[in-house]
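Next up is one chain by itself, shown in structure tokens, the form predicted on its own.
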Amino acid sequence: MNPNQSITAALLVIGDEILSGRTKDVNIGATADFCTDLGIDLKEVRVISDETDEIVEALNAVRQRYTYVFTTGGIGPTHDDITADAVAKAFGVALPINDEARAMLETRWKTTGTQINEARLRMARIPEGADLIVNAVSAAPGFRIGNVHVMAGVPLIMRSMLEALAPTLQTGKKVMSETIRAAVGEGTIGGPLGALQALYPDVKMGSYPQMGTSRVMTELVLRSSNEALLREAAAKVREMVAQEHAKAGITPPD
């Protein structure tokens, strides 16, 4: 790990079922947690339809911009599982049956009594030059080519692939956070919080109104990889919040 290195990533969530609402995505949150734990800055997420050209265009855009690209979905056995085809097209390589991937699958199928057929063998098609990502759940592997990591859309399998990937990835700056609760609305603290953000550009400051409570509440979340700077900025924000409470005659929240 290089504590001074910035490592960035993008996530492409691929599948018409996500865009239609039929399937509710949970992989974005899992990937965000994974990246945060490794000090990888997840900068962008896109949800892409099952169209080859759309996937190629998005993939080529983000793989040039970020350290890593992760994709989820579209590597199963059916005709609309086209992620592998799109990735091969983006990299300009062939998409043959991979002997190692086929062996993994056949070993699994023997234990489950599953028959080999053309559709299932689609899951053994791997772009030339790619390395496999182990699937400890159902054997059908993902793959890595260049800085692109292609994973299943099924959440349990996707998380197992992330775990397999973790030792192979560079880690960057660990981001720490401080949360400060204010018993005033965003409109009250927006101006002074913006002024403090300008003073501390290396500390990200966000405000998040809390709905459904008996009183107005806003959570202020500060994030930075510089612990000393984070604590200094948090002290200033707490001071500002205390001043706003005093002006409004409000008892500070617990």
Given for the second form:
2 protein chains.
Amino acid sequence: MNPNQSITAALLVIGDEILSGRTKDVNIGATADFCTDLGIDLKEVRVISDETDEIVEALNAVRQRYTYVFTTGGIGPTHDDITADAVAKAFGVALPINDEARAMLETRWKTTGTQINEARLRMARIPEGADLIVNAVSAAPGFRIGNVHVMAGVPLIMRSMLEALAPTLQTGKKVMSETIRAAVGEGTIGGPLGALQALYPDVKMGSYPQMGTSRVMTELVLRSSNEALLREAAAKVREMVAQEHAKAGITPPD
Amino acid sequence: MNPNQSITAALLVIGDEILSGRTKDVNIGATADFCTDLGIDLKEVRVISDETDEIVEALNAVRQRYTYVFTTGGIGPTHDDITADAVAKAFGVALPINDEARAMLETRWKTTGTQINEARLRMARIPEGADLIVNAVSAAPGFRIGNVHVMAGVPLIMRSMLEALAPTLQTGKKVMSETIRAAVGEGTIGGPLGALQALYPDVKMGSYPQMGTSRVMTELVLRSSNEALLREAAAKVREMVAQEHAKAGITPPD
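Now show me the form predicted in complex with another copy of the chain, since the one above was the form predicted on its own.
Now the complete complex, all chains and molecules, led by this one.
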């Protein structure tokens, strides 16, 4: 870990089922949490359809731009699983049956009594030059080629693949955060918060109104990789919020 | 409605809180459902950070490409709410206080006894030439400029804005779907399903393994805007699934 390096990432969620609304994605949130925990700055997510050209275009746009690219979806055994084909095309490499991947699958299939067939063998097709990402759940591996990490779309398998590749990733400056709850609205706090943000440009201050609560609530989230600055800015924000509470004659929230 | 027209859309989800994992997005799924219900083909979603240049770049990339663009997030009263600024910049127009928006806010603020201040008035800044999108929940409006529809990020407000703008949207060919459940795995069904997909190119066939079920289950989803073709293809897929069940000596699922 280089404590001064900024490590960035993009996620491509590949699948018509997300875009049609049939499946509600949970991999974006899981990947975002994963990146934040490792000090990797997730800069962008794209959800795209199961179309080779769309995948190639999105992949080429983001892999030049960020330290890492993660993809989820489209590596199963059916005709609509075309992620490996698209990745091979984007990198200009062949997509042969990979012996190691085939062996992983055959070992699993032996214990489950599963027949080998052409559809299942699709899952052993890995772009030339790629390393495998172990799949602890259902054996069919993901793979890494260049800075692109190709994972399954099934959330349980995707998360197990993220865990498997975590030790192989460079981690960046760890970003710390402080959350401050205010019992006044964003409109009340917006002015003074903006002034504090201007004073602390290296501490990113976000403001999030809470809906469906019994009283007005705004959550202020401060983030920075500079811990001393973060603590200092948070103290100033707390002071400002206390003043706003006092002005409004409000009991502070817990 | 022109029954032969293909209407496409992209969604931009704007917000650091989604990329950090702090907030788990639900607007993608809601927008996907909304589009599918109206026969609008949601082609792409991007989640991007609260940075003006990122928003402008993404907006300009997608607004040329699709019939409609929807955005969620970044239209509140605090300094980190910069979506209106970025949209005005992308369209090269000014961002004045809009009288109609100001009146909507003032009417609401009168009933709630809320003080007008600079932060709150940020929410009345609307790009020149834009129409307002009514916000039934908290009064601060969204807006439409060109083919871009700018909405709040708070899910409840976002959904109310989607409902408000639904009657203003052109709707496309309605896509129908049939779901067929198979009690065999994707690897078993992949070959014959791929053959049927090749026979019916205008019926999109997706295959989704079910995890965490007590028996192996694959859900096959067929989609088409041609109802007769969809029914015909679905009958063929059902027949194929019944054969696979029979081969494996399996009782069909409900």
